[in-house]
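Coming up is one lone chain in structure tokens, specifically the form predicted on its own.
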Amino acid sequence: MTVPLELSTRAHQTEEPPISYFIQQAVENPNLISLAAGLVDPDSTPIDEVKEALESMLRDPQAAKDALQYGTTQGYGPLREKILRHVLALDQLSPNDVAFSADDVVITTGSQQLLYLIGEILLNPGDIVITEAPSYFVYHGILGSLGIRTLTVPMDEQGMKTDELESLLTRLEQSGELARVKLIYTVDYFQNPTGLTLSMPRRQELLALVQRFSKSQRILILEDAAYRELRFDGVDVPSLKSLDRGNEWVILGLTFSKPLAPGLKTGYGILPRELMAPLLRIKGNHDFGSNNFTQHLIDRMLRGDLYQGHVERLRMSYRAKRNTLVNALAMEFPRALSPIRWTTPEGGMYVWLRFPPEIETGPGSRFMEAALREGVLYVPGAFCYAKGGPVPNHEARLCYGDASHDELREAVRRLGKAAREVLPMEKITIRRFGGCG
């Protein structure tokens, strides 16, 4: 007879992502194009640029040593330096402006660590976190894991509807609830999965939020600013961070997956001083420290224009990917009146799509199995809200980051032949919109 194991709770709590069947589905089928992992641009991956900084590390004999040693926990020093002057370059701004410094810097590996570490830090089982719907959903897995109740707030072209998120927190300050409230997250630049920025005014209003409705303990906001660098269009909008000139509200995370590689699976945050010291102590449980020598070889490509250089490339050629998706869908869907709408992004790698109604684009629907015989893969855009809240069932995240321009243009091709299989063609018009409203 075998003996059961025995799970931990917050293993049962833990659930498969929703991501690894259709990153499956991506890998068994040669024929199908998949727009649905977030995967980079393979044509622009900086080879070159690391080559030349891995050269010239390896042939300083002392570099090499201190690159194949063990690092800190919380990083190396002078790429901790490098980013803190990079990220305040980005909101123009000096080491004077601001109260935080490298000390406040943590490298993480990915910043899907840092994601995980801070719910580690500061969030107990039944605690709340407010997230924008949609957002994230591998940061709502995150959540799940810890036992963490998510609230969200609806989005429209002006990012996270901050009259919507004042009249959440009342509701819960009413309700006696207000204290259990920890975070709020926000993808705030080109979001993960609707490709839309929260504006100038709302990001002065949500940290006016959090200031007002922190009573009886600090509620943060919980910046995941990870496509920042990829703007391509448009005027950029200071980060949240750059707001909270203090360094008491906003943890802000960053990544070097998207605008560099994402093989180097290195992040980064910059957090309030009263959250190191704890994040230390559990990073230090996870790994000791991340990546040392990746640490080294970003340092050297942040000395010079290798790593400014290789962003400018790749800003260039996600305005073009992004161009041929969207002219596609015109393309395909060429009537002027219509219930299909989707964004056109500034920036990053997502452009949402949404279907009226009658097309249900969640696994097993009608539409799902059509495009998948089609030969298209997309994410089901019911992924994107958390559970317990409304969640539409008609759209859909389109990636265009790994595809070819053909195979974009294919893609949305076989999109159209799988809505024509699900309605008649005289209800599959198309026009565009600015947001999600």
Ligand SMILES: Cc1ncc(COP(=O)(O)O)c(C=O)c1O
The other form holds:
Amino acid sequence: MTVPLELSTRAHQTEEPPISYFIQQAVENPNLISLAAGLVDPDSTPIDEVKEALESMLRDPQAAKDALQYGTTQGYGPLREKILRHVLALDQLSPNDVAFSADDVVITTGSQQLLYLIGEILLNPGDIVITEAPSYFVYHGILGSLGIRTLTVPMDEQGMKTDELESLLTRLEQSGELARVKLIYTVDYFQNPTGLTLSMPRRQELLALVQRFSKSQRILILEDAAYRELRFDGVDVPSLKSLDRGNEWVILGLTFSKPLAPGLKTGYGILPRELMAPLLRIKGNHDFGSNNFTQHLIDRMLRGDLYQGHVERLRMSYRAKRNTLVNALAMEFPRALSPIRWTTPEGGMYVWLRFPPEIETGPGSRFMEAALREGVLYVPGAFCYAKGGPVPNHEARLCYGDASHDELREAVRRLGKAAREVLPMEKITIRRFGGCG
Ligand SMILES: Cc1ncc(COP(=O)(O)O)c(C=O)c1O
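Next up, can you give the form predicted in complex with the named molecule of this protein, since the form predicted on its own came first?
Next comes the full complex, this chain leading.
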């Protein structure tokens, strides 16, 4: 008889990530066009740029030895300096404008590790984290695993609705639960999953709200700006971090995965000073430093214009793909005839599609079954809502990062066919939906 194996509470409360579902679908349906996974544009992979940086690094014996040695837990100093300058340049600031320095930068194994570490150093089971609804579903997984109560605030075309956030914080204060609120998480540029960006007035309101409601403890903002550098239209907005000149209220998370290459799996954070030591203690237990070789490589790419040149080309590529996708949607679901609405992002990789409530999009729904039969996969909108709030079931996230232009057009044709199988278009009356253009 086998002796039972006892798993930890953490293992029990960690659910299977939704990504497993998409991988399974892709394996079972080889003809599938997947707009589900958040993969980046394969045609823009920076092979030449990485090769040039790599060759120059390996040609220099000392540089090669340093790169192949262990690094520090906080990350390669020269890269942290460059990251600081890079982040300040994005906000057109100089080091004298802010109270943070390269000492407040930590390099992590993707920004995902930063999100996890922040959870580990700040959150106890039963604490409250507030997120946008919908939001980055992998982050919900972290919160579930840590036993956190996730509450949500709806969005419109300006991002998180700060008036709703204020009402939520007021209610929590009245019920005596404000002391459990530790973090407000926002993906504030071209959000995964909606493609929406937090407007400047909302940024100011968000910062003012955390300051006002930080009574017995500080409520921090976790600004996940993973897609910030992928703007291809419109006017840039300053980061929340740049509004936090004293480095007290905002943890900024960024990554090289989206603007450079996810295979390098290197992200970074800029933290309020008190958080660095506890974070490094815990990161020390995780790995005592992220991949040192990759950090040295990226450092070399940031020395010249290898990095910047690549990001410019990538933006052009995503603009063209965004156009192909939204044009195909407009042809398939003409606005005057169809109630189906979608966002038109000014950057990033995601379009959010909203069907009428009759078209449910979740696994097992008639629409999803029809879409799979037609050979197209999307992320069901319900996956992107935390369980602590309403979970609409008639939306979808479409990623245009990985698919070719032909595949994007074909995927939309298949979505249209699947939608008509579920609900004949002529039976649908025209309705308006907030937040989707
Ligand atoms: C909003 C957001 N944050 C963080 C990440 C994590 O990316 P990485 O760990 O590769 O930096 C992703 C990846 O898709 C993301 O979409």
